[in-house]
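One chain is shown next in structure tokens, namely the form predicted alone.
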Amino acid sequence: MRNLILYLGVFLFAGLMNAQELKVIKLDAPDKTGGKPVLKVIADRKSDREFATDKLKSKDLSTLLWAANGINRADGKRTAPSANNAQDVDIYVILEEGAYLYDPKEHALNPIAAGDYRAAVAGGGQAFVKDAPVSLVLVSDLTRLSKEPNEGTKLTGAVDVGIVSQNINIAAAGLGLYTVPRGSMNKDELKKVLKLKDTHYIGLNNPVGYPKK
């Protein structure tokens, strides 16, 4: 027993550890006026299952998270539309070394914890997702929405997480990334890791990555 109790605690201090290491992640200011022109990355646009496995440069992610949902005017408003301008939709960055939380306002990554989880966005199947070095959650956190969520307000939610997800699914085509936007995941695991409440939907995923070679 006592054992197993040094075990348990060495455990737990390694763990604690290993989330200390994790820092906030500044972005490099996005690019606005780079990438292809509109209708020709509507196109371009198509979902791909195949990622190459190396890391995002951070220009790429920058951009790619600011026309996801980032600010695009002086008043704060975004680049993605919501329902009453709640801006209810988070987006949780997955890489190889932990979750973070953007952070539209600092266009940064709050540190989430620390290990790899992109199995979790994979759920039970679909193994290419963890051969992307990112993946996207979109999460509604309905009482932004209302302060008594209910279906109907779960649906305005999964609408503004669409629109969301278009957004990625648009500007990776322009910035030569491939993804698939995905329902599956595990979301009972990463309910626990990104420490979501019951108001919070957990609705898409969108793993990213450069084609592979």
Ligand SMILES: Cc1cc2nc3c(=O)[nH]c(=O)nc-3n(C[C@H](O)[C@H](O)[C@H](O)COP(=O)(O)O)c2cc1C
Given for the second form:
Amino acid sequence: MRNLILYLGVFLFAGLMNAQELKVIKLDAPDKTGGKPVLKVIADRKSDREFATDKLKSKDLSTLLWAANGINRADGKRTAPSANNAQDVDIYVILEEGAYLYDPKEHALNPIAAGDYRAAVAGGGQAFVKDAPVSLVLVSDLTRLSKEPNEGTKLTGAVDVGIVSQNINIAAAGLGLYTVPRGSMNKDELKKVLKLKDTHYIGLNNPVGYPKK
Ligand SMILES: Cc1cc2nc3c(=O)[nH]c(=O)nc-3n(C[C@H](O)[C@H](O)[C@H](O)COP(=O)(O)O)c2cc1C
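Let's see the other form, the form predicted together with this ligand, since the form predicted alone is already up.
Every chain and every other molecule in the complex is listed next, the one we just looked at coming first.
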């Protein structure tokens, strides 16, 4: 019994140390003016599924997240519209070294869990997701839409998620990045890793990377 308690203690301590290894990542200033004309970007938008494994340049990650659902006005409103300005969609950023939550106010990534969870984003059938250096998991916090979320609330959350995903699709096309919006993923595992509640709706994910040469 004493040995069991000792083992459990070591195990829990190791887990705690692991999570503490990750630090807040302060993102560069996003590029808010560059890129191709918007209609050219829309003309180029497509789903791509063959990624180079190279990490994203920090400026590209910064611009992508800002375009996805960052703050674009002095009153705190966002690049993506949301029902009643509920701002219900959070972006979880899955990197090789760990899972983070995008903080639009600080334009930073806050650590959630150390470890490589790209396989959870891939789910059962689409191994190409594990090549992408970044996956963005889009989650609607339904409690920001309603005090008592129901199926209708989930629909609204799904719409809000879809808009953020399209911002990612468009920004990726403008930045010369590959992405694909995906409904498939291992939601049970992601719920645990990202420490989500039943009132969080995991809607879509977008793996993102440079084109495979
Ligand atoms: C809600 C939604 C869910 C999707 N889920 C997946 C998916 O799980 N895996 C995948 O490879 N593509 C997925 N896609 C991408 C579609 O297959 C793709 O958009 C479609 O084939 C049209 O191709 P295009 O995006 O290049 O125009 C999804 C798209 C949407 C809008």
